[in-house]
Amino acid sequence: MSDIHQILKDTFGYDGFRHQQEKIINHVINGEDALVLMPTGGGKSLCYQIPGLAMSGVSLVISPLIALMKDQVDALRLNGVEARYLNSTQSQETQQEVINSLRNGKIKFLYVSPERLFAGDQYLVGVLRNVNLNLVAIDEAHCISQWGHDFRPEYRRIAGLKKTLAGVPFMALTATADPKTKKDILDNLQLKGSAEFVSSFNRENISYAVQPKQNSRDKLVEFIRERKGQSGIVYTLSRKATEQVSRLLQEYNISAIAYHAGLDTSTRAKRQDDFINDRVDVVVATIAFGMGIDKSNVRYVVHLDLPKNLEGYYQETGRAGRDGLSSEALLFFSRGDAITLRKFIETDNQIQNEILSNKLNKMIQYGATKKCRRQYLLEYFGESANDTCGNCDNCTTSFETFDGTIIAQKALSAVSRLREIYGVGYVIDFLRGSASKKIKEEHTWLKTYGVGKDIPKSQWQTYIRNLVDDGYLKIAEGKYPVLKLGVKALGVLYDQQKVQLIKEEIVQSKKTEILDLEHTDLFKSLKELRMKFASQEKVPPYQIFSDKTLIELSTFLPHNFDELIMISGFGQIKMNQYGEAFLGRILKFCKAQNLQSNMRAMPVRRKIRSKTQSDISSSTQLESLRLFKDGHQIPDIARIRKLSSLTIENHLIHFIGKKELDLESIVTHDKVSKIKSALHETQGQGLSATKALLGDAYSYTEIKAVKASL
């Protein structure tokens, strides 16, 4: 059993666990089931990846989307972990090769969709029964629940798999589950001895804001132009709108593309690839885009139309700021969107209709509320929160208030006299003395009829929303939500309690600041270097290093390998592969600017000794060694394994350090002594100094190989 802290540092480059990761990992290693609710970007994948690496055998990950599987597998393989996936895009030959590797114990993680897992005669389930399976992780577990916003019937069959694989711990993970959905997950899977690990849903780094939908496209252009060069997602309800909005942005020289399900497969794949690889700044998309995209440097998510529910909204906005840096979520709100959405959610199932209708009502209330938006979101997911967060538009905006007691009394009295069985629209028409035929004749004789005719309809909507936010009124759930008296209503009606209402005028507003870098030129240089490696490895740039890592490098300016290993994201594998290049770029910049290391300013972190090259060998390194010993040259191995030559070189250097490969298989005998002398002379100065001393006749690979041998 490997040390989980060492795995965290060596494989993933992190110095400490977040949220409840460590408790979850230890719980699963002890053979127990777990339900994990953790916010988007909170590190759910580490909760099953680390126990999977710590235990012998293979881990099965059930995941709903191909893009999600590929992203996770690429990231694991980049960190030296042998991971594979099975899905419908692969040929029969490739799928059989993956299954053979699974049977032969060459795979550490297998990703598969429930549809593929249970296909046909469940052949794959039979294979899994005969391998050393250490864990089953069910990602996006809310898909199990009919109460969830993304119900998938195939997920229901996982309960049967649990009986088939008796004794194997199961872990269900999701970022979006209200209390009903959570209960449904637990009941359906029948998780044994399961512990519920519920981390805060609060994404503190995301600033939430809502604006009126009038002139939304002009506002969108202004918003994006103020964030030039930053990565963002714009969601719309219709395919037509994605095309129109992307063309509009392009007219303003904004790098934007449209994405929707109506595009052919190859076009969708290319556009997604362009966005993930930072070749395009903005993607304008329907909700067909984004699930399974782990791009860490999305700085903003904009909704041009109202989402159908808060779960979807939370998940979509959660695609911003996965690297932990400041990010924004902007919603353009119009009640008219709700009329369109109600048509979308109609089904033949009356129970499902009520569920979806209630969820839409909550979404509408979010758009209209004047209370803290973060508090509203967190309370929806069953989490208590402070009245103010300081990072949403309602909390960073000052509103002028006035004594609205009489207005409140009129509204509350109207609701009471109408016996609490009518919706907002009817109550407002009643207050304004509408002559509409929909107003029942007996209601026109009530004392409160028409007492609010001096107040415009739009203003009444605002006042009633204030009263709902402050607990004087409440909106009952159902397809046709009705107004009822809240817990504070009686104090206003009978005890003359004063009520403060908000005027429409905004007195002051604060803009969210995203990034504030001192050495922006170095940051750009490091981004270019990251892109170079990403192109070589054929992976998205954020899988090499996140923006957070590059910002730390640009801020703290590490000057040697001992300092570099303290930067978040640098584990042993990535130190071997990229450390020399990034350190060289930093040292060159610092020399030109006459700058010293700023590591003393770095916050104190848990220091974990990074394992030396003689400590650990991964399956991917062993495969490179086998091919090399079979007589294949490094370029041939790179082609066979679909990895870069640099990666293969680092695999072989690893075994030189373990004394399992002869140094002179990489470096000729006549060069070894000179490299040793140069290393001794430049000790403590880094490999760049050694390379400069030796000259162009010596490569970094040769220098690293000799250093590893010592």
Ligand code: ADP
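This is a predicted model, so every value here is computed, not measured. Numbering follows the first chain given and starts at 1. C-alpha atoms forming the largest set that superposes within 1.5 Å between two forms make up the rigid core. First, how it differs from the form predicted in complex with the ligand.
- Remark: with the core as the superposition reference, the CA shift of Ser677 between these two forms reaches 2 Å or more.
- When two forms of a protein are overlaid on their rigid core, residues whose CA moves 2 Å or more are considered shifted, and Phe17 is not one of them between these two forms.
- Once you line up the core between these two forms, the Cα of Gly657 ends up 2 Å or more from where it was.
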Second form
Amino acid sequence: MSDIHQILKDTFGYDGFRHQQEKIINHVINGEDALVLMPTGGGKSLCYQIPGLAMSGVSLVISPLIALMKDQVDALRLNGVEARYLNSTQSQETQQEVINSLRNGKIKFLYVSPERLFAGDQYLVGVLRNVNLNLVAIDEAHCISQWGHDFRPEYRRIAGLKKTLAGVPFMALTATADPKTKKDILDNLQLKGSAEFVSSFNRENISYAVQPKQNSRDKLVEFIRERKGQSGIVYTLSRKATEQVSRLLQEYNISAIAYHAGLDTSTRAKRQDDFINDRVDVVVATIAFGMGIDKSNVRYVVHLDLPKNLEGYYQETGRAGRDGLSSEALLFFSRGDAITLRKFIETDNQIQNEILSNKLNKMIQYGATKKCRRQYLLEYFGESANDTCGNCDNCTTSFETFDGTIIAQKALSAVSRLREIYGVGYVIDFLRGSASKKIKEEHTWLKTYGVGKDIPKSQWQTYIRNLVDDGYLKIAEGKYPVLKLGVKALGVLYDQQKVQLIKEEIVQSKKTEILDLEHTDLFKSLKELRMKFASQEKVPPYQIFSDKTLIELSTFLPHNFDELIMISGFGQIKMNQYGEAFLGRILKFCKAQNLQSNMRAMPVRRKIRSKTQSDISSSTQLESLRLFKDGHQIPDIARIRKLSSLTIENHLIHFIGKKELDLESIVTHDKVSKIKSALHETQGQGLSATKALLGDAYSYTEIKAVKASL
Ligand code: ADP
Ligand code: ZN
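What I would like now is the form predicted in complex with the ligand, since the data block earlier showed the form predicted on its own; can you produce it?
Whole complex next, starting from this chain.
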């Protein structure tokens, strides 16, 4: 069995585990089941991918979304791992070919939707029973639960699969953590007792902010213009708004497109593709957008309308900053939105209405709170958190306060006189002495009726919110959010305790800094290079390297391969494929600017180096070598093994590098010396420069082979 740290570095190019990844991975390798709760972007995939790689045999990954499957499979293949997917969009022929590869032990990871898995009398399950299956991973496992927000009936059948495949470890992974859903997953799958791994849901790199919705579209334009060239998502509730807002942005020369479920499939696919491939900066979308995308360099997520609940909001904002770099979540908040939404959630089911209504109330409270937004979010999801995070608008804004004791006394005694059974609206009307028929007659006889006439309704809302934030009042759960006295109420009512309230004006606010780069030109140039490789490989740029990798490159300026391998994201395959080209750009830039390597500035922990070139040949490499020695050509081998020619090429080149395969078995003698001199001439400029110099008579394979032999 391979060391999991070695796999992390060699295959994925990363230097250390995050959160509880290491614990989870070891647990699964020991044959145990696991339930993994981690926020979006936390790194769930590695939790099953590394065990899968460390063990012999194939891992099954059940995933609900076809787009996501393809993304994951592409990412694995770029790192040299044999991953395939099966779904209903593929031709019969392709599906059969995948199944054959599965039978022949050619696949390390098989991604499949539950619908496909259980289709046709569970044919596929039968196949799986007869292969060396090392692990079953259930992605988006909250789909099992009816309590979750996207229940998928087919997921309930996984429980049966677990019985059929007794002995194979099962992992359930999700970013939705509420206790009911969690319990449902554990019960349904009968995961073994010690199986839970809950990570903090805190997304440190995302800063949270809320702004009043007045003039939101102007504010939005300004916000985006200040972030020119960065990727962002803007969510609205209606399709019409997505069209209007994207047009508005275009008028300001912002590269933006609309996305919603009303567009035809091909337009949707094209637009999503443009966004993923950095061809447009901003998508203005309904929540239909984003489910299936994994784009790691989304720098901001803006909500123009109030979402229905915090689960959805947190998931949507979570699409920002998967690469771990600073990102922003901005909500435009209005109470008017809440009224509209409340109509939407009315159904025939009373219990359901109450649940949804409670969730909406929590969403409104998030928008209105003056306390740390991160703390509010984390506590909502059942985690304790510090009072201040330093990275949300409330934490970076100072509010001017005033002595609001009298106001507080009025509000608290009103709540108390009304026996703590009325909602905010009623209490305010009561305080303001409203003549409305809604106010019960006996209430108009009370002493506190009308004591708050001098304060406008909207101002009362703010004050009451403030009193709730500070524990003087509380809002009870239930269909109607009823105001009750909070733990600190008695001191104010009976002990003359002073209360500070917030004035509306904001004194000073600090803007969060996003990217702080010294060598922006180099960063741009590396981005360009990444784009070139991405279109060559037909994958999104972030799958070649994340922005984080490019930032590290332009910050630490590695000068040779030994330094390059220390950069996050450079595994062995990517090192071979792209290392030289990126290094070439950096060296050229450094030469022009007279800059030295800055690797010394890299945190020490990261400098533990793994083996650069693995001395161990894997079984898959050996298999390619065997076929080659049997007289098959590279395209043949690719066909036989159902791998790409590129992969086979890399396998063979590995052996040339180790002098276990004769160079001239791939490159004719007369070409070798020409390639050698071309390599010499174009040193540091990347293989494409060498290729350009040599012309069409020479292939990349030949050039790479000669290079490996040197
Ligand atoms: P999730 O599925 O939990 O939303 P992913 O598995 O997609 O998250 O991981 C998010 C990003 O973080 C990916 O780009 C992934 O490669 C990266 N990542 C995961 N684990 C690590 C790690 N230990 N070190 C560096 N990057 C990591
Ligand atoms: Zn905060």
